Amino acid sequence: MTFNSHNDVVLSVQDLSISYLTPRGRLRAVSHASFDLHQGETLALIGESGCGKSTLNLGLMRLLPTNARVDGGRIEYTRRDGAPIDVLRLNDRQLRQFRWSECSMVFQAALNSLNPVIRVRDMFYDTAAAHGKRFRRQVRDRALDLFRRVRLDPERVFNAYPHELSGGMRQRVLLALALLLNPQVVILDEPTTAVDILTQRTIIEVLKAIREELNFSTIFISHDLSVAAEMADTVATMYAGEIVEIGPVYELFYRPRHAYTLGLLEAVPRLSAGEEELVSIPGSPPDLIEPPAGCKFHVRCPFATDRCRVEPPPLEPVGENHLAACWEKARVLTHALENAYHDAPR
């Protein structure tokens, strides 16, 4: 799917920066992140743990902890009626309305996200009541319909306690709960983590089917590049709090332009790799309280030059809807085409 029109942008993030106050000083968890999410699009955020993916998504929902602050940037949301919303300027009442009815989130730990002492039905009733929807019959009918869509036994799950459900079932309950108020944007934090491969396949199929049926936009975090490749229309690579590459999924996976994206792809085993060894990325992510000068990845980058060590590269176009922040983007592409993906399907 290709997204070119600015008219169908439902969420626009511009130059967003978020930091945490720590005993050593300010930790810059997200630095100058920018992207547009279009109607019906799925955007995947990939990168190592600690690169800022979850902080970025919590910032979009205004769910950051008390020691965090937004240092700059804008988050602009467009409602279905075309009315713009400045998310960072919403008051408490407006924010309550924005969450779940406009933008919802499925958290990673399914068991911890469900109240263990109340039934699933009461979570749905409470969520609806918090947004002024007090007709229980309508809420029940909506919940049962969503359970069918996510391939759950509606009556059984609706009246169950969380501990009576498997991990995959709880994950799908959270997805149904996130869709209860028909939001335009759904944020998924590692939706296939901690489940077996068959359950993972079910969750992926459910997500793809229900997104097409209900036509909502999705942002999801994933460490699994195969899941990102299957689910996403657009992929954004994050490193040390920055979006260093963003583009259409096929373009980014087969023609990467940033050395970090290439490193992630080379670390994934391929069925056609034969006896080739996996190539890991050396070193560790940088200290985000005192980050290195220049490109933050240069310490670990095999293509780094003197320019990379002193001058941070801008995020600039390298193709249609494809941007990368790398001074050596041409060498990265050449390496990807000649080595890592010589046997990939075209």
Given for the second form:
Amino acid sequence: MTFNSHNDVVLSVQDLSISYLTPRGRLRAVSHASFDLHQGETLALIGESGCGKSTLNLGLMRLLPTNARVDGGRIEYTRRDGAPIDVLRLNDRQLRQFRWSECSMVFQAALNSLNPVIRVRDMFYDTAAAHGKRFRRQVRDRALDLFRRVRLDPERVFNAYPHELSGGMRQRVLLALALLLNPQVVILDEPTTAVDILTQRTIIEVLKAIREELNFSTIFISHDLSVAAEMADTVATMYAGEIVEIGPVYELFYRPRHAYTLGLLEAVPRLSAGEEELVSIPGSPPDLIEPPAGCKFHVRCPFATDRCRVEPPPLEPVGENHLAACWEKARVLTHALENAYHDAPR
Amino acid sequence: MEATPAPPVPLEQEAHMPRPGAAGLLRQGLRRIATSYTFRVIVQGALTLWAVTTFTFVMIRQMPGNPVDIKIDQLMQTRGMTYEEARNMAAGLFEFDPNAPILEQYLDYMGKLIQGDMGQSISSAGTPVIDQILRYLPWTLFSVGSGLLISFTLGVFIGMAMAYWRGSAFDNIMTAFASIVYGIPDFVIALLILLVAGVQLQLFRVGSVLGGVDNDIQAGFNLAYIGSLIKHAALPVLTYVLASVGGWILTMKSSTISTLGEDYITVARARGLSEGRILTAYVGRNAMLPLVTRLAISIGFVVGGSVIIETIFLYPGLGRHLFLAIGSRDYTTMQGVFLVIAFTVVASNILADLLFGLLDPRVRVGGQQS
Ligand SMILES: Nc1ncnc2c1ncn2[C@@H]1O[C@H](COP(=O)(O)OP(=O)(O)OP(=O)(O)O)[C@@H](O)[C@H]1O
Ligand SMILES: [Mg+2]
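And the form predicted together with its partner chain, for comparison with the form predicted alone?
Time for the whole complex; same chain goes first.
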């Protein structure tokens, strides 16, 4: 799939910056992030823990905790009827309508995402009622249909309390809940990290299937590059709050231009790896309160030059729909091509 | 809504799916657990009551003096009788023989108790203990009960508001208030009310608020009588409220704060739910869970907690009755009131279990508990 035309963009994020006010000072968790999400596209966000993936996505739904501030930028959303929505300008009532019916989210802490004292069905009814859908029969039918799609026993799960469900089941309940109002954008924050490998597989399969059937766009956050490769049309690499590289999945995995993307790829274990060594990225992510000057990755970067230490690299086009923010693009690419270090994404 | 039918994907048989044949077995098993739970509760309760009764039976007889001695003293002092005269008179007043062996007394008492007979009061001979209890208990239930309800309700609302507006002036003032009243013993509060508001500031005439009801008013269901009841109950109730509201406020505040930090609250916001719905079904219900148990347990202290306060306000409840019974070494009455106290504590603990199970599906009684 390629996404060239500009009129099928559902979500456009421009220059978005978000900080947290902490006792130690201002923590820049997302810094000048920009990307477009097209209809039916799956965008995978990859990056180490603490690089701002969840913050970015909470920002998109304006669900940031009270100590967070949006420092600047725009979030433009286009409804199915073509009407544009400036998400950062919505008032409380409009925001409530926007949430879930246009853009929903499966949270990272899926196990604790359901209210323990009420039944699953009441969470479905609540959600529908909040969006003016008070016909319980319809809500029920829709929910049961979704449960079937995510391979849950519809009747039993619908009437269950959250604690009666396993982690994998709860994850899928949330997925069904996220799809209840047929939103255009579904954000999945690490939907597979809290569950075992088999459940992980089931969830991936389910996701791929319903994505085809229900046609929504997805922002998919993952630590797992092989999962990202399998799911995504486009991949964005985040480092220390910045999107440092974004491009079509094939491009980014085979012709990476940012040293950090390359580092992540080299850290993926491969079946065919043989005696080749697994290279993990040395060092740890920088302090976001006082980030290093120049390229924030330079401290850990094997390609770093003097320029990298002082001058932050701009995010520049390096191919079709492919952008990277690295001064040493050419050397990174050469290195990547020389060491054909990874298997083709399936 | 969605039009295309779902594909016939295989359903997963996960976790505790009752299979058709197993349904009967499961139901049978559940019933067995339920009965055994009830059975266990009853046995435990009965054992507790028996232990308390035995213990108090022995303990109160270790107190210096017995009912007859106390009465003799009293007669000698008030009527100027000689010891001989007083002893003869006292012996005629009481059916109680202080010199009977304690084991005999105990077996006699327990034998009657099992048949539901608490015996006769020693100091007011001829009055069954149960009649006195039934006469005084309503006063205590009314005053302590209203105190508890008012205090709980105030605590829940104030605590929740403080958590919502954390760090505001309201929060700071209420935190200070709650911490201070929480630290003052209830009898000090009662005395402060009487001395400061009554005697010093003369906000009310102390004489007119003591007791249970004004004597010159016809008892019955009329405004004057009810008004008088409320007037006399007001200060004890105020004391109970002030003494306990701090605890409710602080508990509710911290419970609400931790509930507000739960992920399912963020998810509820993400789903576009109204603040009202989130406040009640999501924050409120979860934040109240720890308080409900405490409330049920507090009910157990209704009688025990009223002794000093009722004595200070001369309020005609079971607490003051117990105080007077202790003064005259009225063994049977003390015994009866202690039994009531033990019973309310046991019952309130069972109530706490049941309530908690009702509110929190994760701990339904008979499930995890057995
Ligand atoms: N409520 C908060 N207050 C202050 N700092 C926060 C808060 N939430 C997150 N942060 C900080 O913001 C940065 C980004 O956090 P975020 O949760 O977005 O990372 P993430 O990429 O989602 O990580 P993970 O993969 O572990 O979920 C981190 O450095 C984190 O410490
Ligand atoms: Mg995260």
